[in-house]
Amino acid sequence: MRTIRIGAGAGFAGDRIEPAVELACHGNLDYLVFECLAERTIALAQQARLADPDKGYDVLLELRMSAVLAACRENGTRIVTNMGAANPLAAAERVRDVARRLGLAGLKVAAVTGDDVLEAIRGSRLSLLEGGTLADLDNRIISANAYTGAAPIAEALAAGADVVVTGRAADPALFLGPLIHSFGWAADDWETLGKGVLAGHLLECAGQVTGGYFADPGVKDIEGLARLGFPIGEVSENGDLIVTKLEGTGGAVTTATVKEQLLYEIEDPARYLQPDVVADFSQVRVRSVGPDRVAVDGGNGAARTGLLKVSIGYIDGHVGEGQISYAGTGAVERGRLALAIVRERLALTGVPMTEVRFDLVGVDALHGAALSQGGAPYEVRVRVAARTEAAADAIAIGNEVEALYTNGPAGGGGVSKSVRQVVAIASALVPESLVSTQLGFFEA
């Protein structure tokens, strides 16, 4: 039975580049996939594009392509990535420019567009999954991108693309597209498409399935995390999968790492809603078939819903933050006094806030005072953070913490302060008929 080898070159926008280079050079891959687009990432990319029409794609795009493109061309490995973010066309042009610089004449790059549905839904009373309607967000909306499926990726590959750059495609679709193209799977072969989504889901987060996110010292020990190898999926024509990695790289592929990734971000394993199919992971079987080789089968699927999820980015005020450290005898007491001073100062000056946190990092910053184990750490870091509507009010938060240098407890140091605009995300479902994808081609 024919088998396709797909490597995961990245699991998020800031992921390491070296494991992808190893895969490009030594993985004997048919495809290398870079999944770099989280829920808020595309809204931030849309902001960048509004500021500069030539931007809005992943900032590491050129660096990643410069690192792997020549090796992929030499080894016959085709690349699929969502690093196009808010500007797939500009991203595809940059990939073409990298190919020209590397002397890779004839390399063909495809851009998949059409996921941007902001104008199509603007002004509607579309219901939000979190409650309320689109109209409630008024003029604060900056982006609206639908999760597109595998079909345009498969179409681009059929047209001869060596590199396919998308915007907001569903993560598993980046892997399903190459499988549909390679094996000719039908658009209504629900069982096989469900297996393809299963393969994509297990591979999409890269180093998570090879032990990175899995590691927990003394509980789940994993060796070689500084040299973590990224996963390879060996996918058979019937959709069955073996997850593995390059020999000699760090990390591990075990039944436990695969099972954890299988459940990652899954609400209902029997109904994992995707643009191409409703995948069913409820009967999946996982077994070891050798060192760092885990076989996965039993995936299934049902007809897709005809609806696509839309991720809507909107401006939700500002966050102002200030931090200062205290160390030595009485560090906790001085830190708590510092928090009390800032709390009172913000009340006296009347800074309008919609949310505020007063934390001692190292004591109660993550889980609150109720779960704090007590004791007296040698050092603590005071953190005050507040959400405000106006940037000027957010600035006041950090200023009050900085004033503790001379107006607060003894021995404070290492002040930092920041203000950032909050880009929040809401979600909605739209008919797939509202979304029309297009392909653009560029050749080196």
The other form holds:
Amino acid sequence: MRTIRIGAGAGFAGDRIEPAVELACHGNLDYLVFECLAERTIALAQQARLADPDKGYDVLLELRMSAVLAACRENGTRIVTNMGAANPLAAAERVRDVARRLGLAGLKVAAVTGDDVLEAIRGSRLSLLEGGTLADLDNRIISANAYTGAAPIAEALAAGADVVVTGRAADPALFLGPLIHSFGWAADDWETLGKGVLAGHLLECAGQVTGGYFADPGVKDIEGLARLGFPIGEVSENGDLIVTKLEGTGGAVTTATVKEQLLYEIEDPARYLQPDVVADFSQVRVRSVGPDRVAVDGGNGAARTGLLKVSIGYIDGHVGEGQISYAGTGAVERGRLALAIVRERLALTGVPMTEVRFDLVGVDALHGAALSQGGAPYEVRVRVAARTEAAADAIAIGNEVEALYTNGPAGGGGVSKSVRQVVAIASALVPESLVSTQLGFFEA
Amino acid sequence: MKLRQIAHSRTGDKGNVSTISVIAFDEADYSLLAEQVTAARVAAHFAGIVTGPVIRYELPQLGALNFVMKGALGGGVTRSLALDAHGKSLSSALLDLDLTAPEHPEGGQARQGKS
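For comparison with the form predicted on its own, kindly provide the form predicted together with the partner chain.
Starting with the chain above, the whole complex follows.
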């Protein structure tokens, strides 16, 4: 039975560069996939595009492509990535430019567009999954992008693309597209498509399946995290999968690392909603078949819902934050006094806030008082964060913390403060008929 | 004993929903997890953090449970004021859950009593 090798070169926008280079040079890969979009990334990219129409794609695109493109060309490895973000066409042109600079004449780059549905839904009363309707977000909306499926990616590959650049494609679709193209899987072969989504889901976070985000010294030890190897999926024509990594790289592929990633960000394991299929992971089994080799089977699927999820980015006021540290005996008491002072000051000065938090980092900042039992730490960090409508009010939060230098408890040091505009995300479902994807091609 | 002694865990996030897996190191311990790590206990453990319902999904063939906690992330990852907006550290808090060690080891008197 035919098998293809598909590697994950990035699991998030800021991921390491060298693991992808190792895969490009030594992975003997058919495909190398870079997944670089989080829920909010595309909304931020849309803001960048509004400021400059030539921007709005991943800022590391050129760096990543410069690092792998020549090796991929030499080894016959094709690239799929969602680094197009809010501007896949501009991104594809940049990839072509990189290819030209590297002397890779004839290299073909495809852009998948059509995920931007802002104009199609603007002004509607589309229901939001968080409650309320689109109308509630009114003029604060900055972006709306549908999670698109594998079909346009497979189509671009069939048209000879060496590199496929998408916007808001669903993460597993970046892997499912190449599988559909390689094996000719039917668009209603739900079981096999479900297996393909399973492969994509396991690989899309890159190092998170090869021992990254797993180590717990003394309980779950992992060697070589500073040179973690990224995963390779060996996928058979029937959808069977083996997860592995390059010999000599750090990390580990074990049944435990694969199980953790299998359930990562999954709600109902029997119904993982994707644009192409409702994948069913509920009967999946994993078994070790060699060093750093884990076989995964039992994936299944059911007919897709015909609905696509849309991520809607909107401006949601500002967050102001300030921090200051205290140390030594009595640090916790001085930290609590500092929080009480800032609380009183914000009331006295009447800073308009819709939400505020007073945290003692090192004591109870992460999970609150009930779960945070234990001895007194040597040092604590006071943290005050508040949501305000206006930037000027957000500035006041950090300023009140900073004023603790000369007005607060003894020995406070290391103040930091920040203000950021909040780009929040709401979600909705739209009929797939509302979204039509297009391909654009560029040749080096 | 602590949950941490027999299981590992990873947290994921989708909007204002936190998902937490609980996976037995040894699949033979799955029945202990299934019996003691209930949705109600997880909800009680995270009282004050999780504002919505907690749903449990069972994956016996993996020796694993998957918890879906609604209203767990301060209004959502993109809005939250929390230091850990993704709630990624919640898995470590769950692994501190106290379990009652079985009185009889697997295959011991407890099992014989049932047959």
